[in-house]
Structure formats: structure tokens, C-alpha cells
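Only one chain is shown below, in C-alpha cells, and it's the form predicted alone.
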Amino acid sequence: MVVERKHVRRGLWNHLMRCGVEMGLASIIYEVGVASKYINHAMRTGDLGLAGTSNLYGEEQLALDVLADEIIKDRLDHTGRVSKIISEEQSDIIIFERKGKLRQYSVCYDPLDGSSLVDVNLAVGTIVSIYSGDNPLQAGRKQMGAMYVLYGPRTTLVYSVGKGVYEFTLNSLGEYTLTRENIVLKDHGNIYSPGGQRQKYLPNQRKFVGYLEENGYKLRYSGGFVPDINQILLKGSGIFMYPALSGSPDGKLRLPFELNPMAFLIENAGGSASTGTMPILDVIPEHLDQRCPIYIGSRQEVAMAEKFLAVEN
């Protein structure tokens, strides 16, 4: 007699270590898990306004994003295996200092992209970026695991390791549970994700842009980066684009905090990630406020931005 088992949805720690995750590295991911849980509740019943303080960019800082980086870097260090952290919300590299040989990471992360959106309830992300070592400023091809959180109608967290990309949902339990696993990116998509001033646009930007409309592509842009690149990763296609402007030729968003981990976790579903010019995860990071233009997606949608750049006006 055959007897059918039942469906178990797998557990973040359980999946970890069925995958073969070397411990250090599981530990960051289950810990940022951990953290989210506490940001989660944080924007559901805590303070919304200002902090009084700036970043490192001069922005004003919300409450809750300083609350957000505060909670995370204490699950980092409470891991003893993170040396140094660079955060989107401090002004230089923090070091832990640590005794004993075991294996040591290094972390990107921004604690709460997207932050500014909370007020009007639309989604916002945690992203995090995991190199080897303790030099936090290496190219993005280097890194050990990305990952993101999405707080929005479910609380969803999505990683990779550089083998295949999983999606994980908070349950009412407070657990996170495997609910997608190995999700690829088909080559070709229908939608794009364009942010910046379309009048800041450059030309050769501007007739790429065209091109998607009149070929039929449908615009989805949220004003956040976590939910617009969760949307064509779990969609399965599509193209995010924050361009060169004018004024702003490296664009708007960050390589260490921002780029790198989605260009990783993009790579790893099979799509692709540029500048327009070359892979972002070649890119080699000069300093904590680097930024470059970025087309991220389906592998045709970002080779065909790079096309369309390329040609000389």
C-alpha cells in the first residue's frame, strides 16, 4: 500500500541547511529574516516622522529608517560571523571585532529602501548584499548571497546563494515558508519599470523608451525598487530602467546597497543586469555613494537597451 505524504512547506532554516548553505552565510540570511520580522511589526505601530537626523547623502531620516538599520545591524552582529557592514543609513564602515577563526562576512545593505512610501501604505524592501572577507566594497560578481524583503500586502523574502531563487512568505505563525522555489526569468517580457523625469531623459533613452510603447509594452512602475524588481521576477519578465539623466549620468540608485544584490539575484533567475554599457556586476566600487544607470530584466529587453545606447546620435 502506497501511502501519499503530505506537501510540507520547508521552514527558512530548514531550507538552508537542506540546500548545503555553510553555516556563516545561513546565519545572515535567517538573521536578516529574523530582523525583518521586528521591521515588519515597526511600520505596522511605530513612529512615521522625521528622526532629526541626516544619512550620508544628506537626506532626512525617517524614524523608521533609523529604527530599521538599528534592528539589523544588531541581528548581524548577534550572528559572530559579519566583520564589517556598510549601510545605507551610516556614514562609514562598521566593524565588528571578532576573535577566533571562524569564517567571516561582510555586508551591504539598505535597511528600508524606498521608505518615504510607507506613509501613503505603499510597499517598500530591506536589501542585502554578502560578500567573503571583510572588505564590503568588492564587484558584485564577488558576492557569496543576495537578498530582499518586501513588506506590502504579504511580507515575502526572496534570496539566492548563486544556486537558484527562492521565495519565502511570513505566515500568521510568524515563520517564513518556502513558497517559490528555482524561479527563472523567461527571455522576453511585455512590461516595463521606468523610473526618473522622462524630460531629463537622453535621446538615445528617450527612443528606447518609445520603442517599448509602440511595440506594446505595458507600463508598471511603483516608485519603489524592491516591488518593481519583485514584480518581474516573480511575473517572470519584464525590464526595471533608471537611466542616465541629464544632470545625473550615473543615475539615481546605489551599486553597493541597491544594484549588486538585485543584479545578483537577477542573474541568478537567468535575466541580466547593465548600465547600458556592461554587466553591473563588473562594475568595481570606488566608494559607499557610487551609482550607476541601470536596465534589469529579461535578457532581449536589456539587450536591446544596450542597443539602442550604444548608437551614436
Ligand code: AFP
Contents of the next structure:
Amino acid sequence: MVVERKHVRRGLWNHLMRCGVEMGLASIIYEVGVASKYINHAMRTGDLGLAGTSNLYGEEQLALDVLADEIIKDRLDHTGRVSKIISEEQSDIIIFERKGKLRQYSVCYDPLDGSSLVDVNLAVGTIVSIYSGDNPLQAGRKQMGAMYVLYGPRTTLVYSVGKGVYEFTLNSLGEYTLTRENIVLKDHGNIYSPGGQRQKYLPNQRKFVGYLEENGYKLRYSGGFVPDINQILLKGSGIFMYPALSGSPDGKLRLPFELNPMAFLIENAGGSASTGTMPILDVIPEHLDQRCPIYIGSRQEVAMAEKFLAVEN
Ligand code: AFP
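For comparison with the form predicted alone, produce the structure of the form predicted in complex with the named molecule.
Full assembly next; the chain just shown is listed first.
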């Protein structure tokens, strides 16, 4: 009997194959992992100059988010299994030439969410949403899989294809090894992550946050969607919100490459994700830059938010 060495058994590709993930879907998840290693390296070693400046060799300096977008785009094309992509860095849908009869997927991604936090050394992330076929603008409920990479003190990759939520950690050999499996959220928590400026909160939102504070919930907010969601997922409870604000009735966060992937992951971990009136995953996207308010995390806190928001003023 061949005994697999532990690190092999716990490696990302080996895990995806053992879980029976379809080869094309597995290769997309794996290649985003490969891309993240280059992004991770650039972030921790490169000159974080702004796009359009030149580095000391006179080469065109790519801002980290532009570089991250290029790297991910190339790796997704390399799979031969992606027909269309939507990127936070691109203004239009990008179409790859079809390669043979292999099953195709469409991918929406934010290559470096929170990029304004990089130069103050706060954690940022890559967020990815995967659909079957050649339409990247589908309701989130149709996702085949979703994942994020968190570039923090450790670099971690979290994914789900609807059969549990798994975390992998990048080790010193450059391998992603399984560090948490079947991650689940408790129905009730004690941390809240309130996005947006307080003075722009609408009355019911203000009342909801007041309720949380009066009931001892602890405020945890970094300004990075990925680390803030990751904290709730791995602490096992809590609620993140980016509400409708006066002047911004749809809040700030984008449906295709921020809200849908995180809602897919949190629902697969037993939590819920709402616009405040309906599940995020049931929103029918109409355009690339569509935004929604979001309340996401433990079921009880999300349901409580919906109750507060339903009160007639
Ligand atoms: P940047 O990508 O511009 O840094 O914005 C990050 C983000 O899209 C998301 O990661 C945060 O949850 C949210 O914005 C923070 O927004 P506020 O700065 O308005 O709280």
C-alpha cells in the first residue's frame, strides 16, 4: 500500500481530486492559487509604486492591483477552461478564445480587494466567483465555486464548491496545505463589522448598530472586506455589514466579485448573506458594477438586521 506523505495528501490539488471536484473547476481554483503566490511575492518584495510610474530600471511600474489582475488573467487563460471573465480592474467582460470541447467556466474576480490598505501594511485579498458556461453575470445561487486568498501575516486560501468550506495555508516551500476543513459558523456571535460612515447611516441601520453596541458586541473592522469576512468565518460567528448610506442607497460593495463569492462561502459554512431585504445569492445581476447593501455572517444577527430594517419609519 502506498502511504502518501502527509504534505502531499494535504496539498490543494490532491485535496480537490480527493473531493471529486470536476477537473476544469479544480484547475481554476488551483491556478488562482498559483497566481496568488506571485501576487504574494510582489506584495512582500516589490516597490509598491503607483501605476504609470517607472521603477529604477525604467520599466513601466505596475500598481499592485494592476499586476495582480494581469497575473490572474494569464493563469485563468492558461487553464483552457475559462471562456469569459469579469475583473474589478477591467471595464468590460473579457473573452478568451474557446479551446476545444472541454467544459468551460466564467469567472468574476477582484484581484486585490482593499488595495488602498497595502501601503499601510494591512491585510488585503483576492476574491473569486466561478460559474459554469460562458455567462459571468448570473445570480450568485448559480455559482459552481467561490474562493478568496488572504494576504495577511500568513497567506491563506479559502474555497468551497458547495461541499464544505476549506482553508489552506501557504507554507515556506510555496505549497498550500490544508489547515481547516468543513468550517462552520455558529448561529449567534458577538462581533460586528460596520462599514461606511456612521453619519451617513439611515435611521433603522443606526438603531441596529446601537442595539449591537448596547448588547455588548465587539467592533472589529479593518477596512478590508477579505480579512473582515475571514475573521467572522474563522472565529465562527459575527456579522459584517456595508449598509445603504444616505447618498448611496446600494452601499459600496460590488455584487459580481465581492458579494456573491463571499455570500456563497458564508452560506456554505451555515451562515447567511442578505441585502437587508433578500438573500444576496438571489439578486439577479444587471451590470458589471452592480452594488448592494450587505449583511453577512451568523444567521441570527443577519435575521435581526432584516427585522430592524423592515420597521416603517
Ligand atoms: P479599497 O479597495 O478601495 O481599499 O476598498 C476596500 C473595500 O472595497 C472593501 O474591501 C472594504 O470592506 C470596504 O471597501 C471599506 O470601505 P470603507 O473604507 O468605506 O469602510
